[in-house]
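Listed next as structure tokens is one chain, alone, in the form predicted on its own.
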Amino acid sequence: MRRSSFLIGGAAASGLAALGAGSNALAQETITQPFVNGSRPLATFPQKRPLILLTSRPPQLETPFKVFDEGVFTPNDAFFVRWHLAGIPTSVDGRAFRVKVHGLVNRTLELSVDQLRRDFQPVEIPAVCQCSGNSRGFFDPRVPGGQWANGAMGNARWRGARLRDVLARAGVKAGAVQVRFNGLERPVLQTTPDFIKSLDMDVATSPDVLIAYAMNDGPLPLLNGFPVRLVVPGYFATYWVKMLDDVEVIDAVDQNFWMKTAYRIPAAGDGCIKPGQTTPTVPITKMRVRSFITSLADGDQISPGSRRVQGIAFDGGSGIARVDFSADGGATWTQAALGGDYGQYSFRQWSSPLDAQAGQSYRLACRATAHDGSVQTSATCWTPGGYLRNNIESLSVHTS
């Protein structure tokens, strides 16, 4: 496994070395996302099938939405990619890699990937990793940032060591307030803040937060954080630090740029405000309940007859209680059948029958309800950062 991981990291280097002009040469075709300026090339990066290219440096690659109909877990080669800084390694030696644990602890640790595997109980958790800016391209008025459609998310089986077990090995001292995380991602300019994220102690020591070394029974792709990344189930991906090599226990709330200034949402109410409104902010944390239709796309022509429409749903960790389906734009709803339950943080597949009559048009919609009682509504959340979109999604199909 050590050699396999090392070879995978090395193999990725040859393709990543030319992330600038080289990535443009890899573009194969263009697709159009359903919003203004939505034209995007498909590009192939190392260890990845063709994905939707937003930027090549730093790499931002979106999963084509049809992938989510392939199964409940997103294949590693189709998993979206989001880096913040252009200085990412083009190769990582998995044998030499170490995770340093320091700060307000009794003993400093420097752990190899082999030690994380061997010395700590392995834990596997299915969980959705979703970019905070997923669906930002649909915001109206538009907001700055990566103009993602709905494919900046993925569901995987993550395996690793519990962060709390690692912290227990180091021995957290009294007075600890947060745990701060850094990875191999680096800024090109000294004036650019390093990408660092922090979690409160109660979150960092919860049993579900992992230092993950495996993804869907294989090593992490280099672009998804090889050899290890932080996994924070239920939280947006901004906390899922890739190539995690530094864990620091601190005695105060972190004031670095990526916590104090970036990735924040309105503090009042449900976090949604009107354009132009100003309000105090707090860091974005947990995801909200969402559902999508995956078996059809907007504008599809379908044959008359009976079929099953299927999709996925998820939330921030309470799990999906039910999904309702509508074939008339939300005028009437029927309860959909839920697929297998892979855990509270995972995609939950659903399906519902559709009796399509010849020559008709249908406005299909889905609405998820989580176990904590939260439910999708038709109201659209607007935030200055383009976060928290979770309104009812719909699409139109026509019978031939």
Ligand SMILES: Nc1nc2c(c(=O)[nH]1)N[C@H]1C(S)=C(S)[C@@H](COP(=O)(O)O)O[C@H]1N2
Contents of the next structure:
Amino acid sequence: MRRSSFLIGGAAASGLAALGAGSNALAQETITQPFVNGSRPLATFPQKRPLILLTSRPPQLETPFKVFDEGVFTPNDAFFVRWHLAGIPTSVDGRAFRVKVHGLVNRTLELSVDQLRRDFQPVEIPAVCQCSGNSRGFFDPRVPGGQWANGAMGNARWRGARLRDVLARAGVKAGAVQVRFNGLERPVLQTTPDFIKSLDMDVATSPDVLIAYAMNDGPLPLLNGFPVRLVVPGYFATYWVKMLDDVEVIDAVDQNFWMKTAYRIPAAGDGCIKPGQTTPTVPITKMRVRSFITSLADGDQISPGSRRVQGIAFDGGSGIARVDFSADGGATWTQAALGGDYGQYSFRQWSSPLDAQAGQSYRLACRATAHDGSVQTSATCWTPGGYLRNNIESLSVHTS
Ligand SMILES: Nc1nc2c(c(=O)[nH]1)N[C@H]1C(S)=C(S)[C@@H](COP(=O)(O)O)O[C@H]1N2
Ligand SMILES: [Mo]
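Moving on from the form predicted on its own, please list the structure of the form predicted together with the ligand.
Let us now look at the entire complex, which starts with that chain.
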């Protein structure tokens, strides 16, 4: 490991003893995701309630979908977890931690978390963090990678300093092309490329990109990047580098593995291709409009009568304009009521009445339209990486 970390007492440190030599995460229960090989244990990791275990080294933990019905924000202890490399510090000293800002700048900075809090205007942005591979398990034909159902996403209020304010303090020199981000963790094998991501200068300096030190008013859980992470609202989570300790301004388009080879989508059209087709690719960027029912699950038995069906919707940052709801598999639609507006990057809750008669089955579906005009359709998107799923989702419920 490049630098040592020390466990100190108090709120400034976050420890994760269980990630050391073999996790002591307890498998308590098993759930079955709705695809082949979908059986998963629930496991309890430090600072987390039981989550759906994909892999333990590195940790990949999915949020049980019913959590999204608890409220518009995803609690920190239920927020999904995804790491690429197993060499994650098991504790980080938040007081000794520094973010280095260097490269094509006039002044190299070494900022403590206290300096990030004190010396820069604090900004809070509610935003969805969604893994590029969220819902990958539903791809047909299947593709390699973490076999997530729909719970590799979460919505939180992120508070931090604007990256552009930090870059302005360092003074970006002429010739800057991208900003490159690295976190504390390291690969276990020397041949594995370190996890590094880069953003074009115009994206990196947009006002909503943060170096976040708080999540839903609390410290970030260690597994979600304590003490600071990059937050890139509207963009897929691959750019939201956790335990961010290195920010480098570079003079060319980054050629590292995680930019040049991984996390890319077909360049042509909408990025979706036929299985087996090969095309030139570009880095994945913004999320696509999606919506889900959260108050009911596929196969639920419900009692006859009236109720409101509730769900969530989000997109890549234009905001949700409307959600339509169908109780007949998409034959007819009615406009749903939208819940509180927490900004264009947040989950938007919606609800719609369902009058269920006895002895019936209902195919429920929701369809979101974003302010940029994009709307979900029934067409499924296939990509070799298992990215970009955003078709209309549906589920069946039955009355007794
Ligand atoms: N340092 C670091 N940051 C990272 C990653 C990583 O492997 N290392 N993975 C990225 C990816 S692909 C995802 S989906 C999100 C997951 O964020 P979470 O674990 O807080 O849910 O972190 C991103 N940031
Ligand atoms: Mo991801």
